[in-house]
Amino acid sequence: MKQIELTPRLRTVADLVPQGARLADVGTDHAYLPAWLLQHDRIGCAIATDLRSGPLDRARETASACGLEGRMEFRLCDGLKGIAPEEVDTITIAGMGGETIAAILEGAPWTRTGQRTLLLQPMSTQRELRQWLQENGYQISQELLACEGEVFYNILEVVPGQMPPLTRAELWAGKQNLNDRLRGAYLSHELKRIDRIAAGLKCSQTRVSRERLERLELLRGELLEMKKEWERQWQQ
């Protein structure tokens, strides 16, 4: 049977499912996520859902191939549409934009009750799905990181509840736990990514330029002020 390996990007999600969780994969396309668990005995089954037929049918080919018919349904729906509230307590979303997730959450409202553990892997528009979860009865119980090559993913734990409101920098890059090995090198990242916007920025004379060009300055020095913090720690 075929053993599945995992990217460091959806090990991490791996990580943080909880033991014996019932778990529903939304946009699981080869469903390497749901079946790596089933396969180390994290999960007794799993949901793997997709907007598409293609995927779908792939996900059930790495069932077959790592002899895991009968213990992963697959269903074909939008978001989480075709899933009932009492059916799972922990929904994993990895790979897609932010706005996206957050549409899909939206469309569940369930999912901001009970005890459930949302696991999200937004790959753009992080900032906006972090102020929607702000706004909308979620908390974000905590952050981690993952790297492949050069590009850095961010991995949100949910869970139902109110939270403190985010800072700008949190907002922008997250609130990862300090003893994150790749916190330092993240903020770094993203100091730079504000240095290239603010250089366009400061080409043009509009003023809605320049009032863009002082929030990221103010995000700027919130972003140093967490680099300090985490570098301060490490020098402990």
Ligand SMILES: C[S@@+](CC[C@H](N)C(=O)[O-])C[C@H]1O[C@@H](n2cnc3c(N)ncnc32)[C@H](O)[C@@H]1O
The other form holds:
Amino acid sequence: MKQIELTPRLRTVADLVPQGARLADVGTDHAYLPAWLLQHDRIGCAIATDLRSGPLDRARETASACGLEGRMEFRLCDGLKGIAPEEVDTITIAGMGGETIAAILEGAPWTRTGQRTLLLQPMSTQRELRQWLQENGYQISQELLACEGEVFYNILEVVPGQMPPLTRAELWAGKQNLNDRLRGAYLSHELKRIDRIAAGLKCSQTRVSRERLERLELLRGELLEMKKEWERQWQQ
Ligand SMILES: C[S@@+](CC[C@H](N)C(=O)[O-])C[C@H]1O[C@@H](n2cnc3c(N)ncnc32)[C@H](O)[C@@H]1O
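The form predicted together with this ligand is what I need now, so please give it after the form predicted on its own.
Next comes the full complex, and the chain you just saw is listed first.
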């Protein structure tokens, strides 16, 4: 039987799945995440969904290679449209853009009610996703980082409810625990990214660029403060 190995990105998502969860993995592609969770007896069964039939066929192949037929259900659907609220208490949506993730949740307002855990791993537009979550009845209960080579990934644990408004820097970089050992390197990485954007804006003389530059400088200052706070924690 094939044994699934997860990369740090998906392993970090997997570690947040509650024991015994009734899980839907949206945009499952190869279904590595539900297959790993089933092989490690973390969950009893799973629903794997995808928008396209090719990825869903790959998911079926994984289930068959791992001897997990009968424990995984496959649904061809857009986001959560093929899932009834009472079927699941935990939803994973990984490896998609933040705006796609927000659109999937917007199409399933029941995800902001009841006892649910959403584990979201956006590949882009993280700031827009955090903003959308805070304006639409979700709270980010925890944020983790994963690192593969030079690339950092944000993993958001989200539950229904309200959260205090995130600051400019928290919207950009998230609010990981100060104990997160990756946070310092991640904040340095984001500061360099901001410097590159600022260098581009400095070449332009338009009013819009100047205003954007001013906002970026404020953001840079807040991120620097965050990094210092993290460093103080690690120096203790
Ligand atoms: C890059 S793969 C990510 C696979 C896996 N979740 C992971 O993180 O490794 C993205 C998958 O999401 C699927 N997808 C994109 N938009 C979707 C939507 N609205 N609903 C369901 N699946 C979607 C794509 O077909 C693709 O298989």
